[in-house]
Structure formats: C-alpha cells, structure tokens
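Below sits a lone chain in structure tokens, taken as the form predicted alone.
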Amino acid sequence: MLGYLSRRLLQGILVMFLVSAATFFLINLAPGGPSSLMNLNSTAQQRAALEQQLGLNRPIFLRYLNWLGAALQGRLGNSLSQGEPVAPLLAQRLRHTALLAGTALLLVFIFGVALGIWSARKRGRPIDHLVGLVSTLGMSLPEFWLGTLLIMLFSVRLHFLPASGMLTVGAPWSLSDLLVHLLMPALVLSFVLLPNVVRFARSALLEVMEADYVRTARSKGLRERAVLLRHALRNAWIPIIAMLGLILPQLLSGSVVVESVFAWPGMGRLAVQAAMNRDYPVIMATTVLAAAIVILTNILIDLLYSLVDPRVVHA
C-alpha cells in the first residue's frame, strides 16, 4: 500500500509539474501583457519601467524558474490587477467554491443513486423512460442558459430568490440567507452531473442483480428490499464512487461558469477575471490548485476501492 501511494504521489508531482509549465508558458507566450501594463495613460518609458519591476523583460524560462522556486516556498506573488497576495486571495475564493462544489457534490450522490436504483428496479416501465428523459436533459443544458432561466424565472419574475452574489449586501450574516443565494447555483451545477450518476448507478445496479449471488439470496426468500440493500447495492458502490473521479473535472469546470453567472465570490470567477485581466500569477495558482484537487481525489476515490471492496488490493 505504501509503495502504491508513493507512486501515486510521484505521479501527481510530476502531471503537477507538466501543468504549471504548460500554463505558464502558453499565457506568457500569448499576444498582449497583463491589463496593468496596458495603461493608456501611462508613457513607453513608465511601461518599461514596470516591466521590469515585474521581471516580464527577462527570459521565459527564467521566468518559470522563478516562479517554481517560489511556489514550492509557499510564495505565490500578488495579483497584478487587485495588487493582494495570492495566497490569501485564493483560500478565500477556495472556501466559497468548496461550498458551491460540495453542496452541489451532495445532492448528485443523493439524487443520483437514488434515481439510478429507482430507474434499475422499474426497468422499461414509463418511469424508466422518465428518468432517461430527465438525465438527457441534464446532459444537453448549458450551465448558462439554465442558469440565466432560472434567474429570470425566480429572480426577475417571482421575486422569490436572490439572482446574484453570496451575500445580501448591507445585511448581517445569517445562514437562510446563504442558504437562498446558494440554492440556485447549486441546482444548476448538480442537475448539469446528475445525469451521469443516475446512468452510472443504473448501469452497475443492472449488473449486479444479474449476478449468480443475487439470484441465490432471492431464492432463500429473502425480500427483494434485503436483496438489493445487502447484496446488490454494497457490489455496485465500486463504479458509482468510480464516477466521483470522473465528475470532479466536470465539476470545476461547471463552477467556472455557474460562478459567472450568478456573481458567485468562488475561485471558478476568480480564474476568469484572471484570465480576462491577463494577470499571471493569479492564472498560475488557480490552475496548479485545481490540478492538485484533481490529483489528490483520485489518490483517495482508489484507496476508497479497497475499503469498499476486500477483494481490491494496491501492489
């Protein structure tokens, strides 16, 4: 096991790598400068000037050494357009889009294996069909035109949810008023990968009642409710928690864009004013941290393998 883990950490050290040079290499290579060197009223020679404060006149790999040496100290730089360090910029961020993400996260797993299973037990029925129905949707809605409906309907027309933002602003903290701005996006983003654990949990759900063990606790006696909780489900848990992997990804990028349109304070909006400001070292955190999320998850989801499942070992 701790031999697995340690190839797997390797691994992620070195995609981590990979990404941080790739992305930092691409926005330095791209037309134009970041938005602060873009000053109209500033003169060729104050342009110059920082220019080489920020060290952008010397060469790029220089550069990226740079970059590397201090982002393995910690040191991340501060942001060019906002002028705050980076670090605390991007915990901050990271909280909000962790709550978005993980409520988001949750109602999927909840919904999703539930309507899996109810889709698997009513096989062919116009349930089935429904459920089908309901999961092509999901996949074929943009996150942003759900979610400018959704604003338009709850927001503009029924007055009945908050169209943007975290926060009332001017209010004092309460949680149902986190709770009714957070309630939109988080349906957004949840029904955009709610399909794929709903097919997903019906496709493994199907197999497994086909199985030759499934068939002996029925003929037992068992009732089918015994049979699907004891046997078939606890079988069927490897590829649905397999699924989590799959839609973390998905679901980072799905909070980009959710966080656009509805003003969401996450990392997702902060990437995005980054990348519209051309501010590079706000560019380079968030990217390298998303790989790191990514990275790590995968680590946990094979480890989880074997504590669901005996049978599956690490070498």
Contents of the next structure:
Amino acid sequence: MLGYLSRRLLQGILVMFLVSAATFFLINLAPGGPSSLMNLNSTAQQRAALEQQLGLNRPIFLRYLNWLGAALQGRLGNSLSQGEPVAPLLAQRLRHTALLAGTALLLVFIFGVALGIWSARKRGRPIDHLVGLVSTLGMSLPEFWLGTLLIMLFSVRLHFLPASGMLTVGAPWSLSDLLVHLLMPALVLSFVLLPNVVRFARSALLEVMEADYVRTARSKGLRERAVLLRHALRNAWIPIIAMLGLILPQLLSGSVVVESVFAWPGMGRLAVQAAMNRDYPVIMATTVLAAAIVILTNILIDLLYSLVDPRVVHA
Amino acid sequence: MPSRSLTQLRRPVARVPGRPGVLALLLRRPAGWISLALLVLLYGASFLGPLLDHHSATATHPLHALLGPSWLHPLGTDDLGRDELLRMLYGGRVSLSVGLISMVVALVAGLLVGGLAGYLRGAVETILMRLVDAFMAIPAFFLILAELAVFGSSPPVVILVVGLSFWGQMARVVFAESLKMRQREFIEAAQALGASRTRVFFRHLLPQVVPSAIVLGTLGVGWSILTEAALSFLGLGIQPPLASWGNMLQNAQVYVWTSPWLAIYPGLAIALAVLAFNLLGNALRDVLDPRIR
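Right, the form predicted alone is done, so what does the form predicted together with the partner chain look like?
Following is the full complex, with the preceding chain placed first.
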C-alpha cells in the first residue's frame, strides 16, 4: 500500500513537472510571449531594463528552474496587470472556485445518482428513454447560454436573484446573501455535468444488477429496496467514484465559463482576465494549479478505491 | 514482388454487395435521419442562405439599431443595425466550420499518436502516452486560455487550439483499439507475408481503428462547436466583425435588459447543431460498433 502510494505520488510529480515545463516553454518561446509586452515606442535601453527586471535576458532553462524553485516555496511572481503577488491572489480565488465547484458537485451527485438509479430501475420504459433524451439535450446546451437565459428570467424579469457577483456590494456579509448569489451559477455548473453523471450511474447500477449475488439476494426473498441499497448500490459506488476523476477537468473548465457569465470572482474568471491582459505569471500559475488539482484528485481517488472496495489491493 | 501482391490480394472490402451501407443503416434510425436532416438544414442554410440576400452582414445601419423582430428583419437587428438572421447565417458558416475542421485536426493527431503508440509499443508508447497524460491533466479550458493568450485569437489559431485540446482523448481511444487490433490474425498474416511496418500500420491497422475514431470525432464536433462558442462568448475566440454564434451572444449580453431576442436565437442555433452531432455520433456508434451500447 505504501509502496503503491509513493509510486503514484512519484508519477504525479513527474506529470506535474512535464505540465509546468510545457506550459512555461509554451508561454516563453512563442512569438507573442513575454518579450512582446514592451511598448513599440520604447527605446532599446528601456527594453533592456525591462528584460533585466523580468529576468528575460537569461536562458530559458535557467528561467524555468528559477520559476520552479520559487513556485515550490509558494512564490509565483507578481501579476503584470495588477502588480500584486500572484500566490495570495490565487489562493483567494481558489477558495471562491472551491465553494462554487463544490456546491455544483454536491448537487450533481445527489441529482445525478438519483436520476441514474431511477432510470436504471425503469430500464427500457418511457421514463428511462425520457431521462436519456433529456441527458442528450442537456449535453447540447451551451452553459453560458443557459446562464444568460436564467439571468434574463430570474434577474431581469422576476427580480428574484442577483445577476452577478458573489456578495451584494456595500451590504454587510451574510450567509443568505452568499447563498442567493451562489444558487444560479451552481445550478448551471451542475447542469453541465449532470448528463454524464446520470449515464454513468445508470450503467454502473445496471451492470451490478445483473450480478449473481443480486439474484441470490432477490431469491432469498429480500425486498427490492434492501437488494438495491444493501447489495447493488454498494458495489455500484466504485465506478461512480471513478467518474469523479473523469468529470473534475470538466468541472474546472466549466467553472471558467460559468464564473465569467455570473462575474463570480474565482480562479476561472482570473484565468480569463489574465488571458485577455496577457498576464503571463497569472496564466502560468492558474494553468499549473488547475492541472495539480486534477492530478492530486486522481491519486486520492485511486486510494479511495481500496477503502470502498476491499478487494482492490494495491501491491 | 510476390509478397507485395499477396498482401494486396485480400484488401479489406469496404462493402459487401447486398449488405446495406453505413448511410442506409443510419437512415433507418430516427436519431440517424433526424440528425442528418438537421445538419443538412443548418449547413445548407448557413452556406447557401446568405447567397439569396445581397445585404452585407457587417455593414452597419445605426438608424435601424436594436429593432424587434418584424417582417423585414425576422429576428430583429443588433446594436449596429445589422440583420440578426443574416448575421446568424454568416455566424453559422464560421461556427460550423470551426467545429468540423478542428475535429479533423484532433482526428489526424489522435490517429497518428494513438495508433503508433499502440502498434509500436515499447519506448514510443511510453513517450507518446505519457505526453498524452500530461496534456489530459490540464483542464481543457485552462490550456486553451494559455494558448490563446500567447498566439492570439485568429480563426486558424482558434481551430488548432480547439482541435488540439481534443486530440488526447482521441489518442487514448485509438491507442486502446490498436492494442486490441495488433493481436489479431490479419495483422499477423500481413506481417508473415512480408509487409513492411509502415504498410501494416497504414493499410491494415489504421483502417480498422478509424470507425471508433469517427464515432468519437462526431461527438467531438459537437464539443468543439460548444468550445468555440464559449471562447468567442468570453471574447477570446472568433473576433468581431467576423460573426460567430458565440460572439453574437457575447454582444447580446449587454442588451439582455432591452433586447432579449438577441440572446436567444444564436444560443438555440448552437444547441441544435451540437444536439445534431451528438445524436449522429450515438447513431453512428450503433451502426459502426454494435458491441458497445
């Protein structure tokens, strides 16, 4: 187990290293890279001074190692557009994204798994087809359009919910204010993921329901409810947990769009603004952090397997 | 060369006479003919529709700005007085082309990388597939944002960036398929007959892998239409005055309070196009690969 864990961690570190190096070289080698920040009217001296200040006159490998060394100590440089250090800014934005994405994930798990189970129990009946059809429709809806439509309905028409932001500007902090702002973005974000979760939960349960031990449980006269909850669902959890690793990148990508629609001050919105402003240290940091989250979660999920399913032995 | 003629002797037959082709099988399914009809309609309207109208999609008419739907302008006009319907047709050309071309990019990259890794194995597999792992670890949107920040947002860059964000997924599927195929007797037979590795790869292995890649690619077109739309909506994709469904929606955001119709139709068009490709992909999977359900 420990050997497995350390091997997985090592692999993760290696992939992280690859990701950060690739991103760094992409940003720095490209024609539009950091050196293009300079004003065309600036003198050669000014340009040299700026390159000196940003350390752009040194070889790229050295600069990458420099970045890596600083990043490992939690220093990610200064934002070019805002001048402040990237690390604290990113930490704050990450908390906001975690709140939004976590809420969406919770919603999608509750509704997705429930709908999937329901659909599997009614396999081949109209309700199963209906869930399938709605899933396909849901996969085709652009989340930013859905967000705009909801804003049009609930904010513009009905004045029910605030159209954007995380808190009412100027008002004292309150939980209800936060929740009211959270509701629409979290719903839209969870809607993006829902079709996948429903399909996955459905097929996971269907597979388990055909197993011998389910037939045994039924034939010894257990009620359907007990068969489902105590025998079938327990084993269906494994693929459902595995799916978490698969939808996480989707969740993070989705948060980029949803945060922008609802002006939610999270990491995704920060990444969009950084891309607009060509704020390279921020772009570098958000990209690597997003990858780190995905890699770490996948390692955690592998470990979770062995907790959920004692048969999984990591040698 | 005798070996050459022998390997050519049994070329895979595309269609057995008397057995219906892929298109015929597709048309038998509701999902198949509905999606194909939708696609013919969307592509036809976008590429042929504007030919019927001599108006320009970019010329502005400030006096006719933000008019509601009427007989003259069935979908109203936008903030610069341009006909919304005409712009949607021109936008369709861009959005539908970006979706299709970027998936061709992903298809070619995925087939080559996944196919070679699966066929050659060894060091090639390790290097290529770890590269795919690294790529796949970065959530697509963050990678795309970084790339657009560096290379700018011209249409070719958008196409390339969207396509290359899907190649990893494609490569994994192709890799898994090629691993299965390389064990099969027809590959062994071709090798035993003296066919070169290049020949076995391109003439025997790849054609067997293509159907699964096409299924994934069809679903992927829907995905890349959505992605391009989202990027353009964020202001980082297709740039105005060139219309795309995504940047039309971005423009409409400012006017949701006064001219809500601008925010409805382009989104509907995106949803229909993506739905059509998703349905077609599912129908194709049933036809080409009846094992998976």
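Fair warning: this is a prediction, and the values are worked out from it, not measured in the lab. Positions refer to the first chain, counted from 1. If you superpose the two forms and keep the largest set of C-alpha atoms that fall within 1.5 Å, you have the rigid core.
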| query | finding |
| --- | --- |
| C-alpha of Arg63 off by 2 Å or more between the two forms on rigid core | yes |
